[in-house]
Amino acid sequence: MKLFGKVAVSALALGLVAGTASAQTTLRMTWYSDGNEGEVLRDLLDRFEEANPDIDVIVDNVAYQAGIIEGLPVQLAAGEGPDMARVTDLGGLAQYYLDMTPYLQDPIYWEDNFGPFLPWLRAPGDELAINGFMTQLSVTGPFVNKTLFEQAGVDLPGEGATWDDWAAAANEVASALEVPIPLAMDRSGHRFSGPAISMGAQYFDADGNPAVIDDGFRAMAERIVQWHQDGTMPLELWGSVSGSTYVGANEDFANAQVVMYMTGSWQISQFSDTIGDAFDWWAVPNPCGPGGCTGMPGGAALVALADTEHPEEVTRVMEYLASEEVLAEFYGRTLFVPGHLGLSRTGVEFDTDNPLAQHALETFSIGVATFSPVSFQLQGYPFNRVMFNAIISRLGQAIVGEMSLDEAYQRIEQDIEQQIAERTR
């Protein structure tokens, strides 16, 4: 009687601890990194985790090429995505996007503080969808390596600085002290598409059809073909693949091997790390042209995603995250310019004693203000992915002379007319 009352206590035991793992629900993130935001994310989860046994969030993090821009629209389309992911394509992957509105607890709460941001995570045609919160706000913008300016003599331009300005300071930066690469630009078309504005590119007609090629876009287009041809911009990044591969300069620009430097703020903390205090790493506002001073904003999401098993408790943890107490620390600890509107009003408080850090932080929040209304509309169209990715593609043949200028331009119209069609029949 006793080993049959042990083998009854055990088997119930057994019981309990399988019922508690039955229980416990487990979801998938997938995630990308810039800097340290993959530690904080994970911390902040660990303690959503400690306050809620009952879900369980595994974080896949991925090389944001292969894992964000090229593997998970894959993956998606397959229906083998993960619950939860981060994206920057915010509007091309909205058709896989859950609205959360039904589960969550206080809809009115990401209407007031998210609602300029959340039309572009929505499908076209969709004004009421809620389907996640931008884990950043960025916004494309220079930075410099002031120190070498410094050293060799030569002086920032100052406010309305154009383009050609910076071009020429860069270079004869470059040249007084023997610097590889005077200006770097990120391989991008989101990149490349606020000097393009800059410069007057509408990118739209009356109609908010696309409409890239004109006189502004072409201003822009030359310039950088120039800048390849003479030696301003290096050949070896946007030369060094093809198609719409993304390739940036952080590195060289971390190594001290380029004066000047088109990303965007997303790179403040991984500046502060890689760099510290080693030179003055230094935010300057975008220069100017005919369309005004303008970069693009933009920024990463993190949305929830349709085809999850578990809708409520991804909803719990969007929630969680996107809470104002717990998305404060996270942008503090990360460096990221605020895409929450009441943190925006109210202030974040940065987690860096590094005023370079704060200057650049300050340089590109202020920044927003001077871009141009068609930098919004071109975020938040729903096929700016298309535009983007024939844009860097058409432009990199242009560069290393697989076709003529002339030529990338009606490939860019034909690849766009024809991707928007497939993707809306």
Second form
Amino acid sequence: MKLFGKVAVSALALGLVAGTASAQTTLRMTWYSDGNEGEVLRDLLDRFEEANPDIDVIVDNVAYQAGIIEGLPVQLAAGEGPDMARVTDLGGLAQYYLDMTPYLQDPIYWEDNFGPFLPWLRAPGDELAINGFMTQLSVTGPFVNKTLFEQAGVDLPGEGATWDDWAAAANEVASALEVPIPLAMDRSGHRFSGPAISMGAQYFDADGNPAVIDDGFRAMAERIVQWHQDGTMPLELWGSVSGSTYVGANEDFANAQVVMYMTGSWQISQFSDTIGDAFDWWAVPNPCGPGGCTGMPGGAALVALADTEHPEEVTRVMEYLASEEVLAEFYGRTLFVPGHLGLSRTGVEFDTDNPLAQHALETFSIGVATFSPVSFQLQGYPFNRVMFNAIISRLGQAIVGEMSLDEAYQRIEQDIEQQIAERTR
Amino acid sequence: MVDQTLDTPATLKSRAAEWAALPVRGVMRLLDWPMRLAQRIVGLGGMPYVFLLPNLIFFGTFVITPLIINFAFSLTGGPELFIEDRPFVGGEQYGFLFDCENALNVSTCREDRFWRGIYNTGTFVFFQVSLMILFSLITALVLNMKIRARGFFRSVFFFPVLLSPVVVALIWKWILLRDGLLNAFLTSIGLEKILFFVDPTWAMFWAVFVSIWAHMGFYTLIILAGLQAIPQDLYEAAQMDGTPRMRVFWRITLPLLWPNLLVVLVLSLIKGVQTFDEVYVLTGGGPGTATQFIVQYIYNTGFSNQVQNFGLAAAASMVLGTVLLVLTVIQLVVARRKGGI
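Please could you give me the other form, the form predicted in complex with the partner chain, since above is the form predicted alone?
Zooming out: every chain and molecule, the one shown earlier first.
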């Protein structure tokens, strides 16, 4: 009987140990993809899971607009969010982020390598939290269809060329070759803001409060309206939808229907796949104006979320993904501009033999140095989405003639004031 | 002794019916006791309310309670989701919506997008409902005639009703885009391309057209059912009297079809005011705000915009609900006067 008792107790103990060893923590990550980054992430996570059998990461791939912009904020507000998420409204959702500092093995590594970008993720007043890292540092800038320029016998405008120079050149190419769209720009307040700052827009007053409408802003807004009226820009992008809806011209550009396309570095991977070497898609420096030759910085970050029941496990996953070796592979395979200072210094070996992609990556990386401080201030402002929304929706109305530009300026200021007041109640 | 009656089909049928009724009887016995108790408590006069109770509970849970919560949200502000975290602002959201210098000029309203949405919805509903009823009536009259392949044509007209609104919108979007099927046809016959979605008039036209195309089959079916219910002897009598066809239509068909037309009017009007998905996918509310309807305004304000304003969206939806309620009451009053439904 004694023997039986010992055997029973041993079996029970073994069972408990085995049970503990096999207990798995399941973590959920909400993710969206512009190109192949979802596949690369899954590949990296598979390796992590192999080395860490106690953690299982489920990646919920969602559509950007429905899943990240519309769904995630409501999920987070309801306390039903995932453990980690890839976000673009970096500061807007800061109240929901987990400060991983107490769980990190080496917080200094994060400060050293992600330092300039960590404030973008922090809630106002917080100067210490470590919430996540940039899965990509994006920069806005134009691509041109260089093949069309060559066929039309038009030279690419050189260094220091203004927006007017580029618009004139794009129009020349379009009329010579009967290309329907000389110049396209993503329908986005973020995309508009780079050129506006180049024209001298300041966006903030001396105290750091929003002061969007000034001569620089007006100069770019007037050009945008004029370009829509004279056919330089197509009405289908900025004029065909309402509100702050994003519309891109990537498909039109890939189909060689666009001479010049103002978008950003995140298109490189997609253009490598969709265009390849069908024509020369050529990244060019941001056109210049009185305020400089600037685009807008931006990007997407992977953040840990405070509602998680497993902060330590989440931090382990984040530490793995943010490690230099893993990030180097991630940026290299996705063709993303690195948001890791160490990798920016040493360089990333991009997984492409396409010289067009390599040229684009180089152009955008160099271009960051020319960015105006205003663009970084705007990107780091927690209510920048309020400003971008107001700009795009009201300029859209002015473009189709629903209101004058002066009315649009007035509405932009009113919208920003009202929405910031609503959000800070 | 063998009971010979067991063998007759009538007896077998009666036995089968008895067996089939057994579960019903069982349920009735189960309910009998609580029903008697309820009758003892509320009296015979209160029993109809007892029978209505399950539906009232359902209606209360899924309609009235959300309505109350929505109203409560409309009295609050701020970005928080849970109502207990949101500051009470009274009628501020309503005040913001109705803040207009000149009620007849949308541009003078503080929240002009809301009023543009109301105006666009009114325009859309006027054309969509009137044309939908007209075309549904004509189609039903034709399909009620003895024509060849009548069953086939009935199916053809009903088919779009089976499609998802998003599918309908995507199909038409592909047809109407710059490089779509229709523009390919126009250029093939030597005409210029038309950018349908950047012209406010064209965009509204196609929003109305696609909506009619998608929903007409359903209303045609209702009118067709009404036409088939009209006694044939009335037509025969009119024929014997040599009454002209148009007079038959105005004096017999239309008056007897009135109850069905009223149903069609009520349903299409409510559906028209609620229009969202098809037009959202087809035009995105553009150009500018030319086809942004009131439901899209609410959706954008509450959910789609990157800056979500639940309080304002809730206030706008309360206004929409009130408008729908008024429309429904007017129609019910008219229907009663006409002796329709």
